[in-house]
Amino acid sequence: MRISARAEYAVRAATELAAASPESATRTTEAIAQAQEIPRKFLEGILLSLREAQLVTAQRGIGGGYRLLRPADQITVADVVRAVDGPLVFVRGERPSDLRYDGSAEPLLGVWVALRARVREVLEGVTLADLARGDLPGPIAAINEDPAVWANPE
C-alpha cells in the first residue's frame, strides 16, 4: 500500500488546522502551506477537496481562510485521505470485496480483505485532534514501540 503526496499532505494540512488555537482557528492557504512546506497550488486543490467532502469549510474576506467543519476529535485520518484519494485499499483499481478470484488463488481474496482492515483499524483509529497533541492512540503508539515494525526487510 502506498500513500499518495496528495494524502500526506492533506493530513499535514488538516492537522494544521486542528492544531489552530480556537480564536485563531481560520488558517490561510498561505500560512499552512507555509508552516507544512507544502506546494501553494497544490494545497488549493487538496483544499478544495477537503470541503467537497464537508472536512473544512472557507470563509472570504478579512480573517478568512480554513477551518475544520467539525470537531478535531471527530475527523479520522481515515476521513481525510478517502477525501483525497477515496477508498483506503484498491487491488487494481477495485475495491476488495468486489473481486474474485478462482482455484488456487482464491484465498488471496482474504488477504486484500484482512489488509483492509488493519489499514481501516489504523487510519479510523487516530483523529486529527490526536496528531495536534502529538499522541496518538494507545493501540497505534503499542505497534510503533516494537522494534520490528521500524525496520525494512531486505
Second form
Number of protein chains: 2
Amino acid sequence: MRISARAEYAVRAATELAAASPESATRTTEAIAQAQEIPRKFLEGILLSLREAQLVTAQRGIGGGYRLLRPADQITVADVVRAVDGPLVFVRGERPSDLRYDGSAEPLLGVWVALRARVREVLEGVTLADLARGDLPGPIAAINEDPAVWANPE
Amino acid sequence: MRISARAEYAVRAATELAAASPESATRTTEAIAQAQEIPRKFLEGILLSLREAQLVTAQRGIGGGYRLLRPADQITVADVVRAVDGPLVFVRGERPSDLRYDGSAEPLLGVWVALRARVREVLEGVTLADLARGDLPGPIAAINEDPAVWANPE
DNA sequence: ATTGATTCCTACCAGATTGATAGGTAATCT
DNA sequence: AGATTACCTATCAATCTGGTAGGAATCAAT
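Just the form predicted alone so far, so send over the form predicted together with the DNA.
Once more the chain from above appears, this time first in line as the rest of the complex follows.
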C-alpha cells in the first residue's frame, strides 16, 4: 500500500495554496515548486489534475497562478489524493465494494471494506486548513499519542 | 493505495491452509490453486515467499505440500501481506517513520503515521483462523455495520 | 499591438513493478 | 525406479512511475 510521489506532492502543493494569504491570492507553479522542492514540470501535471478535479482554479498570464476553489477547511487530504491517484483503496484493480468473492474467501471482503473505512477516516478527517495551521484534528492527533504507532515492526 | 494481486492471492491461499483439517494436513500448490482459482505458477512464487517468511513449511514428494507453521489464530492478515509485499504502508518509497519533513509540510508526517496505524489496526486485527471460520472479530465487524462504509463516494 | 509571464497540452522517456509463464532440478515417498 | 511434488531461474508483455521537452494558448501591462 504505497502513497505515490504524485499524491504526496499534491497534498504538499495544495497545503502551500491553503497557506497563501489572503485566500484569494494566487501562487505560480514555480513558486510552489521552489517552496516545496517539487520538480517543476512534474508539479505542472499535478496541478492540472487538481484543476480537473475542481479543487483549484488557474489564471494565466502575468500575476497569474493557482488558488483553491473552496475554503481550505472544506478540502480534505482524501479529496487531493483522489484527484491525482483515483480511488483511495483498491484491491486487484477494483474497488472493494465491486469485488465478488464466493466460497471460503468471502469474509475477506469485509477486511478490505473495513480497511478502506479506516483509511477514509484518516484522510477525510484532515483538511488543508489543518495542515496549513500545523495542527492535526483531535481524533487524528489522538491516534499518534501511542508511541507504538511510530515504531517499525518489520 | 492498492492491495496487489500477489497480496490478495497470498491471503486466500493462507486461509485455504488454515481451513485444512487436521491442522497438520498438507495441501499441494495444485489443490490450493484450484480451490481459490489462482494461476498455479504464480501461486508457486507466492508460497515460496510465505515459506521464506516462516509462515508455512513445505514437504516435497508424494503426499507433500504446504501447511501453516504456526496455529492459524496466531497469523494475521498483516503477516501475510508483509511476507509478499513488504511494509504495509510506505510513502514515496519510504516508511512513514523514515520520512523527513521540514517547513510547512511537517504536520503531514502525522497524517501518514496515523494512516499506517489504522491500516495496522485492521490487518493485524484479523487472523487466518477468523477468515477460515468465516467470522470477523468484533471490532472489525463493528466498522462494517455502518452502511456508509459500503458505498463508493467517488 | 507587442511583450513577457504564465498556464495548458501533447508527447516522450527510462526504469521499475506487476502479473504471469516456461522449463528444468532436487527431494521424497511407494 | 518412478511418480510426485516443491524449488529455482529465467523470461515476458503490459503497465505504472517519476520525470522531462517543447511549444501553443491566454492574459495583463505597456
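Under this definition, the rigid core comprises the largest set of C-alpha atoms superposing within 1.5 Å between the forms. Note that the structure is predicted; figures quoted are calculated from it, not measured. Positions refer to the first chain, counted from 1.
Once the cores line up, the CA of residue 103 ends up 2 angstroms or more apart between these two forms.
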